[in-house]
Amino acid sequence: MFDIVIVGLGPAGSTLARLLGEKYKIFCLDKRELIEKENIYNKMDKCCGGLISEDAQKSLKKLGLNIPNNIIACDKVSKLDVWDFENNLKTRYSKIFYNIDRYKFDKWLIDMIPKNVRIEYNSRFLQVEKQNDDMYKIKYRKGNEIEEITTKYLIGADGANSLVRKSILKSKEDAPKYIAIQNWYKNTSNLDIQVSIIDKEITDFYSWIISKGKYILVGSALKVGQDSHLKFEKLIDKIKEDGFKIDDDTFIKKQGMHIRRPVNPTKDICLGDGNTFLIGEAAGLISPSSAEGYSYAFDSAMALSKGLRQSEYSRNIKKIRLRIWFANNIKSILTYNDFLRKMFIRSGLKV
């Protein structure tokens, strides 16, 4: 029997476990093995550009954390290029990002969880059942075995395809689903480049190119069910036609994962029900303009750590909801409206 069960040990889940680990008896599940990374082909890597934004840096500062040098993939990024294929325009903005190795970053956050917190890797959440005594029975698969535990509080920190969210909110609509697809290539030209690509022929969201020292990442967030993989291949062709050098000989691997894009902060964000709570992407907390999720993961974990009550959590999350509303109703309009974006790029202002 545990006080809290946390499903998922990404930035949101691991942060909450660290903040509450000394106060409660906590059990954590994570489907990954999280063994020491041996090579670039590690299957447990998450499909992620791995840029820590200025907002996420502020969140880490609130948590009293400084990113260790061994987690930095290459030098701090001080520029972001925008390639507007719709308007045939390119520009550069001054923005500060930390370019990280995502696997090492997750491992670093997990290693700070107090030792008294029990962690089960290679374990998949299956279902939750409410008990008569206000407790929850949790079933999960560990290897080939089905295990059961009981808890007073259940926390879903298991990402966009949250099984916890599906279990407790079977009838609730989810935010629009996208699939993020990302190719890794060898960086044979030693390029130092971070690019955001806008092209509605590919996606109504955005695509990216990010250098990682020895590697180049090319990715896109595409709507599910709209020939996503074909559109991704078209993106690769367009980038090549534009003069960017990537080819099949330098290809290393392909990654993919689902993300949810909250277009309605009231409908698309769900914080849980009763003594079950959702944080990070499981709650729908991600930027609808840039898909940035680190800051929302950290901030929602901090908000929930202040009190395990729905009313208190909802109150503590108000500023996060406001940020998502602003990102969708202001930043997204300026970024994805062809005419307005063209004006802003030519003016030199930040989009």
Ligand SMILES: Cc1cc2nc3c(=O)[nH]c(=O)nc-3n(C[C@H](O)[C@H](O)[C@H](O)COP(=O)(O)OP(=O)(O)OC[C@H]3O[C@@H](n4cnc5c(N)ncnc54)[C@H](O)[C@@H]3O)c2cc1C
The other form holds:
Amino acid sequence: MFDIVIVGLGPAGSTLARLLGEKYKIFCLDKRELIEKENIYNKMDKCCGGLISEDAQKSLKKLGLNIPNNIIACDKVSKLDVWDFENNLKTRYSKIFYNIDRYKFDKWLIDMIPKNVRIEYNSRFLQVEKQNDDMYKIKYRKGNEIEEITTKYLIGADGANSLVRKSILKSKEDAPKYIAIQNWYKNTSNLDIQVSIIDKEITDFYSWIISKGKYILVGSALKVGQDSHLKFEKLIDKIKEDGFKIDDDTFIKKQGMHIRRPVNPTKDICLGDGNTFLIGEAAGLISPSSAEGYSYAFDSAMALSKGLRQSEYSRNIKKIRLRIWFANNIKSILTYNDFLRKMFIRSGLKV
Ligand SMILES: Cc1cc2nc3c(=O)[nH]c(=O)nc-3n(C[C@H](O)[C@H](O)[C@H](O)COP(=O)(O)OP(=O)(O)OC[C@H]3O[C@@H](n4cnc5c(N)ncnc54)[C@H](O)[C@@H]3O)c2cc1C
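Could the form predicted in complex with this ligand be given as well, to go with the form predicted alone?
Below: every chain and molecule of the assembly, starting with the one above.
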């Protein structure tokens, strides 16, 4: 029997486990194996750009953490290019990102969890049942075995496709679902480039090119069910036509992952119910304009660590909701309105 069960050890779950690990008896489970790997072909790895934004850097500072050198994938990024294929415009912003190896980043955060916290890898959360005595019975699969544990609090930190979230949502309606598709290529020309691509013919979200040391990542967040794979191929063609060299012979792997885009901060963010709480992407906390998610994962874990009560958590998360509202109503409008974007890019301003 545990005080808290945390499902998912991405940035949100591992941060909460670290912050509460010495106060409570905690059990964490993650479906990933999270063992040191020799190659980059692990299907369970999170599909991610691995850029630590200025907001996420501030959150890490609040947590008292400095990014260690061994998780950096390549030099600090100091510029972000925006390619606006619709208006045929290109511009460059100066922004500081850390460019990290996502797997090592997750391992670094997990390694800081206090040793008394029990962690089970390769363990998939299956379902939760409320008991009469205000306890939850949790079922999970480890290998071929189904295991059961009981807990007072359940935390869903299980990302965009959160099963914990599904178990508490009353209606089937949820935030719009996108699929992020990302191709990895060898970085044969040693390019140092970070590009955000805006083109409504491909997606009403955005696409990107990120160099990551030995690799180049080309990705896009596409609406589910709208020929997403064909549109992704079209994106690759458009990038090539624009003069950027993508050598198909250097293709390494394709990744895919869902993103829930919180276009309505009231409806699309779900913080939990009773003694079940959601943090990070499971709660719908991710930027609806850029898909930046680390700062939201860290900030929601910090907010929940201050008190395991819905009213308190909701109060502590007000600023985060406001940021999502801002990203949706100001940044998104500037990004997705052709005329305003053209004016904005030409003005040289930045948000
Ligand atoms: C293509 C793409 C690119 C991105 N690029 C960036 C970027 O450059 N910068 C940035 O800040 N953000 C980026 N994001 C967003 C960022 O990756 C997420 O917001 C962040 O990882 C959320 O952290 P989390 O801990 O909430 O969830 P996750 O990182 O998704 O972690 C969830 C964890 O739960 C586990 N899990 C899931 N289901 C179960 C289950 N049933 N049982 C047990 N375990 C389970 C998973 O294995 C995983 O470890 C990107 C997202 C995508 C899709």
